[in-house]
Each structure stands twice: as C-alpha cells, then as structure tokens.
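To begin, one chain is listed below as structure tokens, in the form predicted alone.
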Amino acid sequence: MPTPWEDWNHILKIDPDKELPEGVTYGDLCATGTDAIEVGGTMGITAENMSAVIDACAEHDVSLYQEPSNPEVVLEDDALDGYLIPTVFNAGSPFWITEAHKEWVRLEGDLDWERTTTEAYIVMNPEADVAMLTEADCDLGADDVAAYATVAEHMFGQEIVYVEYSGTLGDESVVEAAAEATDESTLFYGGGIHDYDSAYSMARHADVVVVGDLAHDEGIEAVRETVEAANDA
C-alpha cells in the first residue's frame, strides 16, 4: 500500500517548546512549500504546547503529523493526518525501543492504528538531547548504520528509517550507506540542515530531509531554501 511519505522530499519539524523568530507565524512556515509539518520535540513537551502548535497549523493546507515524545502528550485530533512514533533502534534503554510504546497501548487501549506509523530512529549525535535521553550508542560506523537500517526494514518491517544527527550536520557517507541498505523503507535524514547546500547534500541520499531548528533560528526564507534543495536533489 502506498504511503504519503513516498512522495515527500521535505518535512518541517516544529518544536512546541521553542519560539519562532519575531514576525514569523506558523502559517508562514506552513506556506514554505514543505511536504509535511511534524510537530514534536524531546524536552519541555506538554499536551498544551503540542495542542497550540497543531491548532495553529491545522488551518493550513499541508499534511500535519504529531511525533510525540511520550504517551502523555499524544493528542486525539482530527486535524492530524497521523502519528509518527519514534522507536530508537540504538537506544541504550529498552524504554525507548518498546516500553514507552507498550505503556501507550496499555493506557489507551485501542489506538488509531490506521494513522499510526513507527519510525526506526538511528541516533548519531551523542550531544543531542535525544541521544542523552535514550542513552543511545552513537559510536557507530557506516556499516553499523547500514546494518541497523537493514534490520529495521527486513526484520521489523519499518516503513520509515530515520538517521538522526539532531543539532549537527551528519556524515554524508553514513547517510549514503543507509540509503544503499534500504529497498522499500523511506529514508528520513535530520540534523544540521541550515542552507541550500546542506539540504542538497543530504537529499542526494535520503528520500526525505527533515528540517527543524532552522525554522526557529532563522525563519521562512531559510526554510524555503531547503525545500528548494530537497526538490532539486
């Protein structure tokens, strides 16, 4: 069955715990040409700040997904096209591989499975909040990442493999190795994309580039450059 992200090149990830640049609105970000808005973050996330961003983006014609960091912030909202749920394959704590997910199911019961998709995260920046929170083993070579990507696709049937360098631009050879290791899964890349060239370099290998901090740090035109690059690659 076709998935929406098969046709995507670019995702804009908005962190509800971070401010937007002066004069920038969520509507402006939705109009940058990105294929989808993903609302999520690692630290300081609450149901209230998630809801505020989702409500602001829901008024605009762009695919809208929630990426919850824990079960307590999952929102049942018809404005959402779905939920993208991280499972960190190289986490040091099993909580971030399956236990958080088990708790969500235990607490909520029958989830909206048709709109719920897991993302097989491979976290690569040891200084990132997500790496520290999940105790991720980031001391990985390209062959390790390729092996994780293969396991995610062929053993666990993951539709999305996500190479995450959160906060720094990754090693292009690592992303290339992950791309070569995946056949059917869609490869997401996130981390350190700050201009046309950095977006283009990663979009040459990844199916979808995820841009996050740039929206909060630089604003609309910088995001538009990365959309252009992702579409050009």
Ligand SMILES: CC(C)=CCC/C(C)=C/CC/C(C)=C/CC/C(C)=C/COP(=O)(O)OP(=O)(O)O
The other form holds:
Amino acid sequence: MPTPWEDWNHILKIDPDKELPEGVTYGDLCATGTDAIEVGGTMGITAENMSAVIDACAEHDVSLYQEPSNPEVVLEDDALDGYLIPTVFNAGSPFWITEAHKEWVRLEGDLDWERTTTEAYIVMNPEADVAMLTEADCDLGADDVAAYATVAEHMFGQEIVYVEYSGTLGDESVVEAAAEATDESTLFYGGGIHDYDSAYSMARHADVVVVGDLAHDEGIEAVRETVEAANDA
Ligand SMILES: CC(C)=CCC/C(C)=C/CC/C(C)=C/CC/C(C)=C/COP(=O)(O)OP(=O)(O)O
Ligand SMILES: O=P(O)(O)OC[C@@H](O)CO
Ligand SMILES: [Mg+2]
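Since the one above is the form predicted alone, can you give the form predicted in complex with the ligand too?
Full assembly next; the chain just shown is listed first.
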C-alpha cells in the first residue's frame, strides 16, 4: 500500500458544495503547488457535485483523492489516486467511527483496498458542521488529543491522524501535543488557515496542513502563500 502523504506538506481540500471565487478555475487550484487535492465536505455533498470537481481536476497534473462523507457519494474513477475515508475517533455515535464503514463494506463487498486509507479524525471545533453531524465531544484538552492520537497510531494502526478545527484556527499547543504523540502516523492539521503565518504556525507541528475554505473565499494567491509556508516550516 503506497503512503505518499509521508512526503506531503500541504493539501488543498475542495468542497464540491461551494463556489470558486470569480475568475478562478479548478485548474488554477491544481497549479498552486499543493501536494494533493482532497475533494470533500460535510454538508451538501452528492455524487454529482463530487464527480464534477473530480472530472475538472483530473485534467491536471496533481494527486487527486476523494474524501467521501458517506458511502453513497464514493465514485469509482480511475482518475483518483485514492480514497481517504474519515473515521471520527471522538464522535458521539459509533455510526461515524465504524458503522458507516461496515454498511459501506456490506453493500459494496470487495472494495479497492489498495487505494483506500482511513483518516483518524479528532474533531475540535464544536461549531463546525462535521462536529454537529457526528456529535463529536470537542471538550478535549491537549492531553486528551495526544492520547487519542496515540490510540489511533498504536492500537488502531492508523496511518493518518487528523486534528480537525474546520472553520477556525486551532490551538497550537493541541497540535503540538498530537505531533509529540505520533511517530509512525502522519499528522494532518486542518482549520482556519488563512495566510502564510497561520499556515506556518501549524506546519511547524503537523506533517501536513490542510487548507479548505480559503480557496473558496480568497483564491489562488492566498492558497499559494500557505503552500509556501507549509514547505518552509
Ligand atoms: C464509510 C464512508 C465511505 C464514509 C463515512 C465517512 C465518515 C465517518 C464521515 C464523518 C465525518 C465527515 C462528514 C467527514 C467529511 C470531511 C470533512 C470533515 C469535511 C469538512 O467539513 P466542514 O468544513 O465541517 O463542513 P462544510 O464545509 O461542508 O460545512
Ligand atoms: O476550511 P478550513 O477551515 O480551511 O478547514 C480545512 C479542513 O480541515 C476542513 O476539513
Ligand atoms: Mg469546510
């Protein structure tokens, strides 16, 4: 099983339910220097809007991953390098930890395991759609997050641990604690990265920073700055 994320610094997450800024194309986003495009979001995701973004990005030379929010939107598409499947370690219901996955396997049978990897999410912003949907317990200290990261790596063998502050810039000491707790796993950080400094501050600790809404709200130059910071850190 290839693990290309070990060499990444930056991911651009494109939400198929959100518009691009005036004059910006998917091709422009693919050419920002990001290491990979991850297509996904929590609300308003359909197979149709996923497929439109994946088709648009497939024409460009960039690693392309789907991050499905439920089994119904998973696309079989050779243009994809793989599938990054969330599992939310601090979810309020087992549905978001293993049950959605069980249903996916039950309904689909033989999945493309070579191209499928889970991301062990620790969801930290209670205002985010993903926190509300999964009823995540976000009332966690740095010690809790570090312990979840350790459990993900050592007990569940997760290749990717994802500290998720979607919509807001997280607490650096929490990300630092997760970084200290992980050794083999690749640590993703996402949430509220909006410029060079915010990207740099999180990339100092996380292996990979994920930039989402900035691409939809600001555009190319702003994203490029975050790529530069992720590579500098
Ligand atoms: C088993 C399969 C194929 C899927 C289940 C996958 C699971 C457990 C999903 C639960 C968590 C989830 C919805 C992840 C989607 C990725 C994500 C966190 C996107 C960020 O979403 P937000 O930024 O909070 O939401 P919007 O930007 O859409 O408002
Ligand atoms: O949209 P933002 O706040 O950049 O968050 C990125 C990503 O972690 C969302 O899943
Ligand atoms: Mg979002």
